[in-house]
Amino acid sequence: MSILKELEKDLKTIIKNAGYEEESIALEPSNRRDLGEYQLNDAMQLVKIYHKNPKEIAEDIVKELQKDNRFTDINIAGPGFINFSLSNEYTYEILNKINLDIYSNIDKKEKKKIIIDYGGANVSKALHVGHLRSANIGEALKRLAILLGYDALGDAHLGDFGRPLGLVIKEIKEEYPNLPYFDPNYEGDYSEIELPITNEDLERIYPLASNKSKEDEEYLEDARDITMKFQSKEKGYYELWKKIVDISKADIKNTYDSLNTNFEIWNGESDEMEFFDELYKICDEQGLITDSEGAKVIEVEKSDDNSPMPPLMMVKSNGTMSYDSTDLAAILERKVNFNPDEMWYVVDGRQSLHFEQVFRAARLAKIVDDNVSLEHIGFGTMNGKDGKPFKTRDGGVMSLKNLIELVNNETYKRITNESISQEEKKEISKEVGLAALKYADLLPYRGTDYIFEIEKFADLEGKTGPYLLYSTIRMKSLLNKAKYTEGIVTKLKGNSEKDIALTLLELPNVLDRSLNTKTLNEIAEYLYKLTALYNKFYADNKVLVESDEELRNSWLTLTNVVYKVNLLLLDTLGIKVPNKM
């Protein structure tokens, strides 16, 4: 229990020591400081109850607050508030708990699994700035509920089983006609052919053959057949297909890698369609499945729907899968492998109308439990100045390796230490850019767009990631200089170490509605409050050189819990934290 939860907790026993029931009470900072720390509104609300006048309800409150020396300055203001202060002993109490442990002050949940759809990289094709976001948000989800005590998973679900293969292997087998892959008499082994394939050359490939399908109905007709050919498994087909999902993968994990996000499941769609036989005969016996146009959907309009509702596609016309099926089945395969209690699918907000499609058809074919939360965690664009979706300077999609290289040589630019040697200032730049690129896209509401500006989010002053890792290293720094190992706070002099410890107690429930509105903008919002109350201190106080021994101590204590508090979120946001900069 958090250190807040437990002054509630004291707070509504003395409140029943003054003779008063309160079901529950939350403690908010005062908005007069002038007046108290917090404020206790409770005697206004027990009014209806107790029919009495608030301010003799308040009276007979404070009477018992006076016994506990944990409060102090405590006063009536109005017709019945209670304001008061922490004592300087508690905020002692406080900060050397935090420091002994500061996990002391985290309200753990309820143990649930989750599972957390956050990837949706389609194998073949390079990830682009559309794959920021939900990267970016969905691994600090689940970093936060693992933080607060869940067993979350990621889930990268990678785009591996559809016309987009189908469209590669058609352009591969145009360029490289005389592979065995495309001998049906060939009866080697695939294992061993040296295929003349890079993952560069999908990249390419890839759009060029989608450019042909456009314009060539038999070269699309080609494709279509070719990807009914690997999904059914035929061989030859299907072992190509299976070569370059594995290089596709590897150049997948390694951008992924670079953005500090880490799936622990790498299923794609076709490990649904494992599901997918089972799935149809489930909906099928229900009697869900009908017939339209020659395709199978499931209708989930619902009676009191105020705009129309298309059904889901569960077979296209030409019998294959379609993205709406490989979701429901990916329903089904992780309620079979996992069964988690929530399913949370962090994905751009435009797929709102899909997910819905979804989820009704889950719920109506019951392939989840009715007690198991399905959420789309929708989230808007990034865009350039222009205000529209962030593009290169030719106005093509940026990819997301181009995009992380841009932040890097900005932040390279900005590392002016002479002491870092070049080598070192390659990879302090990368953890920097890193910083920038993950503060920038998570401090605005995830539901909203923003405008990204490299040359704003670089900065090391403000509102940004490089300025929060500057911070954090020279709290160590100060640490290291001053050989700190262990201490406790016994004294502080001035209201910014107060008002860092007040903030402190703010943390539990920073996390909590940040879980509750599945957003981190408030975490992100919290880290710079924090560090600038901290820099505030700092400006004001030469610690090193603090003759009082007692105060230096308390104050290099008190920087101590700071930087944990730093690096721990910094960490939940995935932030990496370099050792100099």
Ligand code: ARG
Contents of the next structure:
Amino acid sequence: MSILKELEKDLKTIIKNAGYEEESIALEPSNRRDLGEYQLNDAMQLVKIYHKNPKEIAEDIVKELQKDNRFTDINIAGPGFINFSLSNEYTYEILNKINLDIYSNIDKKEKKKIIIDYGGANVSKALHVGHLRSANIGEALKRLAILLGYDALGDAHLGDFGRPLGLVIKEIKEEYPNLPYFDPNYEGDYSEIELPITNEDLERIYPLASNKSKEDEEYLEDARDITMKFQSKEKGYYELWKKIVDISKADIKNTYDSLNTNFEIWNGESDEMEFFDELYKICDEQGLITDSEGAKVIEVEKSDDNSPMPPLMMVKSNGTMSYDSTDLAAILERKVNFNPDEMWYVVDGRQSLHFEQVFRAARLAKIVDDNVSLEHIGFGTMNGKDGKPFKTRDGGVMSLKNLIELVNNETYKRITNESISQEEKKEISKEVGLAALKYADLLPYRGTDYIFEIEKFADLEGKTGPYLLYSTIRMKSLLNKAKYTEGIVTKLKGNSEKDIALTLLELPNVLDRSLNTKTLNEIAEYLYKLTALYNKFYADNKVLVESDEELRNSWLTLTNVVYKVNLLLLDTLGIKVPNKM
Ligand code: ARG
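Having seen the form predicted on its own, the form predicted together with ligand ARG:
What follows is the whole complex; the chain from before opens it.
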């Protein structure tokens, strides 16, 4: 149990010893710090139950509080608000405890298995800025869930089964009509075919094919036909499709790596569709499938819906699978292979209707138990200065690779440390760039849009990733310079150290709320708050040259604690800390 939760439990006992029952105590730092570090307003609430004057109740509680030497400056304000502070000795104890074991300041949850779907990159199309937020938010939520004791697995859920691939294969057929893949009489070994196509080619081919299909009805028709062919595993087309998926997947993995985003499961929509037949059977047996102009659909409307709820598309009228059915099949696949307690979908908020349809269909078909939660964790878009989704200068879709490069160039310019070689600087600027991009993405509440402001994100001052990295590295370098290995806090001097301790104490609540709401903004804010408090302390005190050995050692230990908490939380957000910058 975290120190905070223990403290809350003990306060409950103290109140009980005073003769009153309180269900639970929520300790929050007081905003009247002149009166005390914490305020208990329990006496006011207990009035209703015990029909006594609040002051009387407060006095009874205070008498008990005074017996506990962890508390000091105990006083009653107004009609019965109890104020108190933590004694110095107890503050040192808290810091020493966290220093010894950082997890003593974290409350683990009851174990649960969770599958988090936060990839969604599309095979043969370059990852674009739209995939950035799901990667950042999803990865961080997964790390947070694991930190708090869940068994969480990330699934890349690649888009590898839809029409875009039909279009790509159509264009390859146009350009290389003699490839054996297109020869229905080919008897040879497909693995021996040299495909003259690289990932760059694929990234060129998709937009070309997509444009052609918009102007040429026949071209589009062919692409649809091809889509059906590889979906139904027609030999040559299916083999070519597999090859394209392999080429593209390697590149997708690289891009996710550069975002420090790792998936435990590398499924694609095609893997989920292996479950389609079983899914269809289940839905059909329940009488859920109906015909709609040649398509097979599931009605998911409810009588109390107050906005339109279109049916879920199982099979399109042209016989191809739809986006809806891939997600429904994925639920069945996950149930069968992992049997998780929860499934989280970290996907653009604009897809909320799609997920509502899919979740409703899953419940109707009973492919998951009622107690398995299905949740769409939506997010807003990253916009340009014009308030529209961020684009390249000429208005095109910005690839993730280009975006990352843009940010890295900006952070490169700002690394002025002369002792760093050019080569090293390049590597470091990647880590700083990642911090800039991730922190800026996680700082606003996930539901809101934000504007991409590269100069601001890369700044070494202010609420930015680089500021956090710079400060954290400075803590480490202070510890190194002082040759600190271990120590304990036995003495402190001013208010800023106390503020740091109280802020550290708050951590379990911050983590709890973040997990409950599946948001990261509070952790991002907390990191900044703790770091800024530490930096103030650092500016006010000359730790390294302090002549009082005891004080110096205590300060170094305090530094060590903040350093460790920063490392842990940065890692939770998916941010790497370079050795220097
Ligand atoms: N591939 C889709 C796209 O790029 C996103 C997939 C999101 N995840 C999901 N389970 N539907 O729009």
